[in-house]
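Given next, in structure tokens, is a single chain: the form predicted on its own.
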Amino acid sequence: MTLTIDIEPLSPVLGASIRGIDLRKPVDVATQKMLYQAFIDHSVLCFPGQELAAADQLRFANFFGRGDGGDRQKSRDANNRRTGQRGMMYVSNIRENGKLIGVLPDGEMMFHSDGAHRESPYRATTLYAITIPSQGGNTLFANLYAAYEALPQKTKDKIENLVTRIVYDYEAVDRADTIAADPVLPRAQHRLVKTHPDSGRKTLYLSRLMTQDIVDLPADEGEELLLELFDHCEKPEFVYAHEWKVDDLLIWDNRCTNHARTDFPAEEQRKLRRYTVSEPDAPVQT
């Protein structure tokens, strides 16, 4: 059966949303590689209006890479890192019997990539909303291929080959955090600017809450340069405003964009479900 699937963006600077696919059906194999090189070419793809299980949602995460289902655990090794294989969580402030379902669970949450702090980070996450608050909680998109290609040639030629050292602790939502880490968080090094594997086009590869610092350059001058990069990447001009609404389903390349969410009121609800999309290659284990 031939479908008759509509694209349309969601805003000029990334963006689409899909419409005409029930995602509870199977999906030919077609239909899977013309989704992927929609995802490829506006980053960020919105299936509004999708009444998913657990399993349907990890189904579509495998149609982009390896869809990371394996049984996430929370407890920690010798060193205090966390243990276990990428999976399925929560991002919710609920709690139930005092403890929280999710992670990520209020407030405010500044631009971050989802996996940049591992050595190979997640080319992909997908979230599904269950439950929304009547405002806020918003999720920012911003295009770090759009950002990248403004700067000036002078700082382009500045940043080519320099190395940034990215950490995350899971209960971070502001820099402070960061530029104070703890040495037993996991962290890796990367390269400012990427190239990116599909597209071909070049891309800046940072963000205000997970990069810690330039490897190649003194701490100051670092620290200014990667503040200066953090306000031009958050411009208003490369970000996109998602408004969630139950059963929406995003996916969103971290390759070549950062996210953030906005703060919502406390005393409401928000429960979205969670699987990211790994490289075919890349380690199970976190």
Second form
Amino acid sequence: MTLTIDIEPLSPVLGASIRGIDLRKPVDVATQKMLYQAFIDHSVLCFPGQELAAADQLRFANFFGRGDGGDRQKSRDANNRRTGQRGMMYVSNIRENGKLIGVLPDGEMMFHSDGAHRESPYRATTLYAITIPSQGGNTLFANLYAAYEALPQKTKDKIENLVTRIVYDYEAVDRADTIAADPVLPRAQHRLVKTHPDSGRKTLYLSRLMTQDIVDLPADEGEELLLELFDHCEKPEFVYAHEWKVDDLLIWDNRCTNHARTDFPAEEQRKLRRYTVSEPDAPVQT
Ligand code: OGA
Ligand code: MN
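Hand over the structure of the form predicted together with N-oxalylglycine (OGA); the form predicted on its own is what we had up.
Every chain and every other molecule in the complex is listed next, the one we just looked at coming first.
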């Protein structure tokens, strides 16, 4: 029996919707390769109508790299910080006994790329919709290949060799917070223009939430350039808005897209299950 897998673009900007595959069942290596190629071609894949247990989602994550399937809850150090390997997380505003069950709980989030503050950022993120509010809470995806390609040649030449500092401060709600991020927060340096290792295409690598500054440029000159580039990347022509349905499974490529979230009613519940995908040769992460 041959499966007929149907791949349809999600939007003119990026993304594809994939039907005709049941991710609860084993997937042969040829199909896994085909899915990886679709991921490279479209940058965001949506598998609607999947009914997945956590183990199914982790198996899927492993088709795309090293799924972060550790048990991060179990081990804690003397300061009660998690020391376990990265694993499943919920993205949710739900509280049980007054405690949040997940991360990234409330409201709007600025554009960013997951793990950009690490030497080796997550290659991809998978998110599976369990409970979705009646309105809002959309995830926006920006195509950073297209944003790069649309820049004037003069700007491309100017930014070609620049390096940025990227910081993780998910509590930041505006640029001032990111610029003034606490020096103890984790950060890394990355090139502003990268070549995607699988597609060979050039892409911008920066975001309003996480890029703190440009190394080797005076602060105001760097910030002016960054603001211009953030505005450029966030133009509607480069952005697809995903309106979640329960049982959607998404995977996105953090190497050539940014994502953001729109606001949603605080009194409604939102819950998604998340596994990141690391580069296979990255050190094991907590
Ligand atoms: C994430 C994230 C956005 C959302 O899981 O990394 O940014 O829409 N999620 O919840
Ligand atoms: Mn994110």
